[in-house]
Amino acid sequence: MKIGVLGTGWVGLVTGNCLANLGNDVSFYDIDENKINSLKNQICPIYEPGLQELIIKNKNKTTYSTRPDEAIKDKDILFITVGTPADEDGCVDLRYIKQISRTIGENLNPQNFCLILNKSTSPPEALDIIEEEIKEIEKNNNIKYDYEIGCCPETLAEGTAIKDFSNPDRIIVGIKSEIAKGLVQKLFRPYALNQAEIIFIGPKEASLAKYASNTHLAARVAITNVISQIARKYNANTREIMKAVGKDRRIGQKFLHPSLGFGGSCFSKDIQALTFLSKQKELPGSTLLQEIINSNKSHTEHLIKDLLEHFNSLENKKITILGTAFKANVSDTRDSPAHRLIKILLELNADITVYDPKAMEETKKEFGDKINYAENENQATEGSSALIIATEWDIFRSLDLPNIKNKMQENPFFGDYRALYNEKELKDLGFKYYHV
């Protein structure tokens, strides 16, 4: 099939290259010339495990261009994968949806049916905007296109996106007509043969399904961390508690791991968007939704309390933070708990050194010379008074603890805020152990 992907961010690149890997011809469009030039040379602009290799593998099935007609005209299916940023109140900015919709309207082929699927996370109003922009161009140019607008929300997790796309538990598609359904079934047939369920619902229902899923998952993280704080007061092991809870078949075991809280570009933004929509419609649920966000941010404050309990003052204290990405196996630092922590520590005049296997460049963009950057985890802990594990990278699960202890100051603080280590082991080595 001939596929057009409009936007070469994380969602667009994963979607297009996974579909090209199935044998489809995929054309990518973006206005960013530097990014397109890199992709033409098979250089991936972001870190996602397996994506660089997939881009190289697909070089004969993909094209990258700043010319919209190459990605739109004569395509069977178009995927909209542009950014949908939100302000602090949660109002989603749909300007890029509007822009790409006009671009679609200016480049469709009136001789061919085209299924336009919005994959950018956005409220149902986005579907109306897409239709309005295309219809205006039809009217102004006295032309009639044969198309349908639908929604196919992405259900991927950063760090495992290639695996998630290639082995989905379900594919959500919001469309109406039989011709659109036929195209979708043809496109996703390889996944359906592997028992993935294609869930056909309405376009607006599909738009809200993404928000609903992320809100449920974020709530699980928030509740787990609240329970963790209670467990600490009783000197109880949160991991053992959640292991027991996860055995309840009504609940399951995913997203029950205590941490500094969730981050990334999806959870907070999606919950804030639902909160905004709920307030806009004068519905009572906005308070509950907002409290998920408030609770998530509070865990960074608990960490600061631990540090102040140990040191009294953080003035000029050298603090090492291992991990600045919002989760392991990504370079994404958007809404990262580690970045939230760094901002507070800077206000308290701490001397901060960080190390992350993939996210250092993003952290440098954010903090510049306000903090120090190490080349590895061992260098990062040299002369440090406190060590905080903020991201669960595998390399941080097997630190040379005796060596690190010898490099650090006396009575060192060990903040295991991803629950990677055994408390007794750390205390026996002489660390003052703090955990979620």
Ligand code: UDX
The other form holds:
Amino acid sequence: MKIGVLGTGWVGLVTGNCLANLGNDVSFYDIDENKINSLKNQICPIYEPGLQELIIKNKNKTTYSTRPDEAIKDKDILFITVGTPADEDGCVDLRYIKQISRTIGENLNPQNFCLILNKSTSPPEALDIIEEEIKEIEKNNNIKYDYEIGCCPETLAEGTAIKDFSNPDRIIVGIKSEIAKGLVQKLFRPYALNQAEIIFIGPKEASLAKYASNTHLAARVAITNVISQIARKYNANTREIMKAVGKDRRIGQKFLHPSLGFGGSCFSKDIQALTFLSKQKELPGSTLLQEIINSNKSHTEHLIKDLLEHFNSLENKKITILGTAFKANVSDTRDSPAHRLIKILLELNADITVYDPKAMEETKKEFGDKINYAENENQATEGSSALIIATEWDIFRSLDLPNIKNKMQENPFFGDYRALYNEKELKDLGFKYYHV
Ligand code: UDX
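Same protein, different state: after the form predicted alone, show the form predicted in complex with ligand UDX.
Zooming out: every chain and molecule, the one shown earlier first.
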């Protein structure tokens, strides 16, 4: 099939390259010339495991261009994958959706049916904007296009996006007509053969399903972390509690791991967006949604309390943070709990050293020479008074604890904020053990 992907960010590149890998011809469009030039040379501008290899492998099935006609004319399906940033209140900025919709309207071929699927996370209003923009161009130019607008939200997690796309548990598609359904079934047939369920619902329902999924997942993490705070007061083990909870078939095991709070580019943004919509429509649920965000932020403050209880003052205290990415196996530090923590520690004049296997560049971009950067976990902890595990990288699950203890200051603080270790083992080694 002939596919156009409009926007070469993370969602666009993963979507288009996975579809090219199935044998489709995929044309990418972006206004960013630098990005397109790198992609023309098969250089992937972002880190996502397996994506660079796929871009090289798909060389003969893909084109990258800043010319919209190449990616829009004569395509069976267009995927909109532009950015949908949000302001502080959560209001989603739909200006790029509007812009790309005009571009689509200026480049469609009146002879062909085209299915336009919005993949950018956005409220249902985005679908109206796409339609209004195309209709206006039809009216102004006195032409009639044959098209349908639908929604196919992305459900990929960073770090496993290629696997998630190629082996999905569900593909959510919001469309209305049988012709659109036929095209989608043809496109995703290889995945459906592998038991992936294509869930056909309405376009507005599909837009909201994305927000609903992320809000549910984030709420599970938020509740787990609140339970963890209570468990700590009883010296009870949260992992054991959540293991029992997750065995309830109505609940399940995933997203029940305690942490310093959730982060990343989606959870907070999507809940804020839903909170904004809820307030805008004068519904009572916004308080509950806002509280998921508020309680999530409280964990870094709680950790500061732990540190102050242990040290009294953090002035020039050498503190090591292991993991600055918002989760393991990614280089992304957007809304990372570790970055939230570093900002507070800097205000308290702590002497901070960090190590992350993949996210050091991102952390350097944000904090420059205000903090120290180590080459590995052992160097990071040398001479340090406190060690805090903020991200659950595999390498931090098997630290050489006796060696680390010997090189740290007396009576070291061990902040296990991903619940990776056994309290007794740490105490026996002489650490003062703290957890979320
Ligand atoms: C999320 C959704 O999972 C994905 O379906 C959607 O399309 C995009 O948003 P992502 O942001 O990549 O994906 O990360 P995810 O793996 O969902 O984790 C989000 C945050 O929750 C991370 O900070 C993670 O560390 C945290 N988390 C997750 C926990 O603290 N505990 C858990 O048990 C699970």
